[in-house]
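Just one chain is shown here, as structure tokens, and it is the form predicted alone.
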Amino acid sequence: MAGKIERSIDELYRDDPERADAVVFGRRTGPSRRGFLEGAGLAALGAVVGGAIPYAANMPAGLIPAAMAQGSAPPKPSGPVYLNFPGKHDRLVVIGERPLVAETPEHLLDDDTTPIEKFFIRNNGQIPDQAGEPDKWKLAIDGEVERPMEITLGELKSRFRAVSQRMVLECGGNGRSFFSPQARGNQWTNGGAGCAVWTGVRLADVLKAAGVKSSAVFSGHYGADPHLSGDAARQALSRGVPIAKLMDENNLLVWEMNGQPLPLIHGFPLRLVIPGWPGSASQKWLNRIWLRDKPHDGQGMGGTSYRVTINPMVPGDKADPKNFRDLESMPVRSIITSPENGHRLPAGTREIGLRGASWAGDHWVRQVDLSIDYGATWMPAALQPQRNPYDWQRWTARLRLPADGYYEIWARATDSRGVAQPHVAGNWNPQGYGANPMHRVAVLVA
């Protein structure tokens, strides 16, 4: 390589990749790549990845190898700082400390289902104190409603029929990192989601009980979370949906997470899921629901907060609160949960199984497709189907692989509508939301 390299490829990749694409690519601009493939730059690509690339011809210019990075924002000089919380895995990553926040690294969704201790953590406020019978926690159901009510816990169980359904939980800004230029707040990759078998009565069967008036078109959620600052007046969030998605069959009041009772860091003694909408939404420590003839204005709501654009704009601009829209159904998703980012496998393997799951929130996922060669080639997965509707489609596949050396798996989910994932995040918006982006692995035969 020619010139004085002031960083390592990795760090510049990590960094600077336009400096990157330059040093290793031999050029800054323009669709040639023969000095990439000349040699040189290769040769030093190849060293920081461990091994020969096969398909090295197919690298799109630019890219920064997975080997090296998934997000785009700039990694922590000391590396993740992992979580110590009683009941999680000792993997789970802090993205968030005040308030606590926390995402499961893609190789720990593995299971069908997603134990209690992987599953991630967002919080808004502080966690509430819960000490007495859980039994006797009173949810408010009050606004434009016939009969406006206060039930316990303990009378929801006995009035409503329990049902349960295992339905992924997402959090509005899950793939947050992969932005450029970086967008504020926490920088998820894809490990703010998880996929849990939850027990609660029907939201729609209480709000039927409680008559629901012609006037409501929206409701208001609230929890018993306090103020990070402490301020009593203040909530921490109180977010809501349209009164259409509020009726779903499949939003549920929970009291229960994969057969245990819910715990504190969940919502104890009572939260609500609503499924396939940002995870703001599913009100944890759930205390009241405020059906409204408006519009909910909570916190949360309005501005730049949970909304996406409605025109696109450029990357890093002011934003235009007229062009923007509230996020809704999540984008749809795919991750590879085995192999782990950055497996090596013996010289001379030939072939390896994989694993994964996808999710299209209100919509479901027709079709996963595997990629080793950049891109130019894809194969479909094997795809399971849903147990109920909300819950996340398991796939498998098995790749051959034609030589030793170093490769990217991608996985690209396309959704009933047709809707696919795209190569990388677009529809940039200042608070990272609906980033979703195909998932990359690399793989070291050597």
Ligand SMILES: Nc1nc2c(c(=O)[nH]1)N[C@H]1C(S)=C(S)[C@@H](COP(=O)(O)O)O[C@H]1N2
Second form
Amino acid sequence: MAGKIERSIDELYRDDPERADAVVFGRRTGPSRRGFLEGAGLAALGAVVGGAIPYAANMPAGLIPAAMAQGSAPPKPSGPVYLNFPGKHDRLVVIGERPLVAETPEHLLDDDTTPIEKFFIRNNGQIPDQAGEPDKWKLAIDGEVERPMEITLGELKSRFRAVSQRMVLECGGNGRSFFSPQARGNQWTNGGAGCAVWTGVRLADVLKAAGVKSSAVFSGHYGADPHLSGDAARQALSRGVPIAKLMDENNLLVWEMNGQPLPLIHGFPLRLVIPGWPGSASQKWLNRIWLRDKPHDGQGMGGTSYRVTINPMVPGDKADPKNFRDLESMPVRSIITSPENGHRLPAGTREIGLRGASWAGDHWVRQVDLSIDYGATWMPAALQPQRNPYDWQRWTARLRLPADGYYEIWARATDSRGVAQPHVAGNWNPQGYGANPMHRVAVLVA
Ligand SMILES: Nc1nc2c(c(=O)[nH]1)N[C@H]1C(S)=C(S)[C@@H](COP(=O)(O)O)O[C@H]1N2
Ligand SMILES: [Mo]
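Form predicted alone done, so how does the form predicted in complex with this ligand look?
Starting with the chain above, the whole complex follows.
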């Protein structure tokens, strides 16, 4: 009988989290959904998560226990589909097959520098074939410049000074699966991000050589990947940024990743890296930068693409096109990279070591805090400095566990402006940008 209740709660959290919550926490009405876990609900939930819950009194209703969910999205009953792709780790999770999109589970982001095999993949179109000599690859810079140019990769390497910087690349939709109701698009958890060492020349040096006119206000980026339909007149993706961001010295024209030639899937032979903003600005297979006298209107600009609301909207409502602005700097985020969600420790363990990473778009992270009691108390992590702007910041912590049982460890980062991660994804928008709720992992001491 008890077994039946446990199984059904697990299933219920998958199928109908709201009802599962009502069953476990008791039905609550009124402005606060805060439930109190006791009696039959506590026993049933304890059985499902595999142990007593020392901080059960603090457990918030309306949040699926971390043992059963990554964030607030219920897991697929069928489980994840793992990527099978040359040179890639076999535990990257496929989010889409066509176009190919794959994310890195948080625990695989545990390296200081994300290895190529673990780096996420995001395509909007087809993967181009790449025959030919990389140094003969041509990049056009045209539009609002004094001297339009067509420059080869070989000339970029010989005419400009190369630099290497470790920087985060993050998909604009990272965290999208945490939105409720579900937003349209790839259902990323926190794994649409990685931090690699990028080698290339500064975009600003090259643009200065072309002579940026005062009429240039925006860029438009183009790549060689065919549109999914195969229609040669259509772009898979063509985004751009305002001129002030474009001229930032941290933007690179990149041909090496972690000291290796850029892999084809990451844009070989040449890509842009425009750190801190949605990854979609970092064009792969880059062959043209068009400087424009007005905001770019390429594929992926306008409407609700890569755009967030100006004033909050009712989740799920029809979007008012005038209420949107481009998503610029990515929001602050931290992830626990060790232990993995669902980690078990032997009974009697009273201390746990944690590692993680944190980053904050154009900003840096000034603090990461951890909680094992559902946010009642917080402990600061030891946070490492950045190597260079746009690097992520690794952190470590040791926490005391007062008793055996089921814990959720929550991580919350605060950026250099004082903006912290929320408990749940806010500012819902139709295509799901900017979701950065705290990451949490379940740990069982038993
Ligand atoms: N040419 C081209 N560049 C592109 C894309 C694309 O579909 N085509 N996707 C963009 C998006 S949305 C992201 S998040 C990053 C992902 O880079 P990665 O696949 O190297 O991880 O590439 C960007 N550059
Ligand atoms: Mo993206």
